[in-house]
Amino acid sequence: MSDKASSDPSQSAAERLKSIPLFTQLSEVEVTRITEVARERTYPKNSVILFEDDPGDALYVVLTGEVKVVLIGEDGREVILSILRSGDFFGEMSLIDDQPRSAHVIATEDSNLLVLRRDEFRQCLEDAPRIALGLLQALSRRLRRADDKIGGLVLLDVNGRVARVLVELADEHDGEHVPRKITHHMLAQMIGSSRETVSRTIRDLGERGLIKVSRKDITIVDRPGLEELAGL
């Protein structure tokens, strides 16, 4: 489940930063220091924020909007590793291990990001070491989700993988609904399957009474049944 940050435009930069889980443990002085050195950047929908193998020179925090982290094969096929929303961050791995970017990051909505360059980030760690604790906690949660995803890909059939991603996406929303902006094509990219297979699976889950599909969203009707199928 994604950590959320407030997107109220009436809030000051420090107030918005304080609402982001990575920075909630910081004092007002520490938060103010970060707002003084960080920059805000806006990326329109479908723009590439980072390319795989780019030098890792900054940490990005999603203030508003949504981005996807993807791998793109030589044949152009995309695999979505994660979808990040308000309060999530990316780019920290390259700052820690000095390696190039491990994936592409693309805006799926108009997005506003907070950018901390390498030197600024390291200075913030020195000035506010509690950021490191927040970073470790977030990385631990991310690693657990990655373990779950790998286990699902190995142990579940397509029905189970679709069921699991629907439960996860619903939990990121309101626990019951998956917004229709998550298309069958995106679901296929998230589970390593084809759009046609995902469409058939969605139809089958609906016929079994596990979900209800409308033009507005996908509603989980039988959560215990869907979780059982997902191996949860």
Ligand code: CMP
Contents of the next structure:
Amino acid sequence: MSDKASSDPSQSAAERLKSIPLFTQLSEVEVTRITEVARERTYPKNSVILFEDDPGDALYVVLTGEVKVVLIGEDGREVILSILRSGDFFGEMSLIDDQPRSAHVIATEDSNLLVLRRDEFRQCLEDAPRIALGLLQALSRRLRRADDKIGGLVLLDVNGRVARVLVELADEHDGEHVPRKITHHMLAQMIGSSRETVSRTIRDLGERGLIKVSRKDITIVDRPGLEELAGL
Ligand code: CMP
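Can you return the structure of this protein in the form predicted together with adenosine-3',5'-cyclic-monophosphate rather than the form predicted on its own?
Up next: the whole complex, starting with the chain shown before.
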């Protein structure tokens, strides 16, 4: 999901914004107007940026770093709905439907975010209605992913679910590798399983020659085999 937004410090704020998919369609004047009203904020790793059920008053765009969108159950168990990186945005739902925040958003790396307050966001939409198209495209992409996830949870066994999440994560990275910083615990939180089950499944997929596990990453060795298992 993450399209790269450049964080080259030599770029102007407007150039940087234009490299973010949500704003690519905008004219120089429109982008400059946003840079004038938005502000940048830094969130250290593990800080909570948004709390589920809080009222929503701003939209966030990830400039650098990484955040996770999570639901946390009464018993403290976490479900990771999505991992967002440079160029992705979040916090739009509450601004659109005036409902409380639908999930927690937590920084998984030190992250630099662009923050647009509610009234500024509304003003941007009025000044530059093309933003709405970018927003709808991103929401549509997100809904497709959520549909895939629901389908996977209902239709696949745990082997299939692990296979699917590995293919998806590799595609988000370089098409072939899943970086080791995605731990077995995180994989379990993405597919609604336990860390032990995920570790066992990954060992099994390795023994079957579908993946290769090293200290640095997981390599997809047999993509067609993995995709078949994942129902893709
Ligand atoms: P909001 O409800 O305002 O605050 C939490 C944000 O998390 C939400 O807006 C979305 O931007 C984001 N979010 C919620 N669900 C998902 C999902 N399934 N995938 C990606 N992002 C999500």
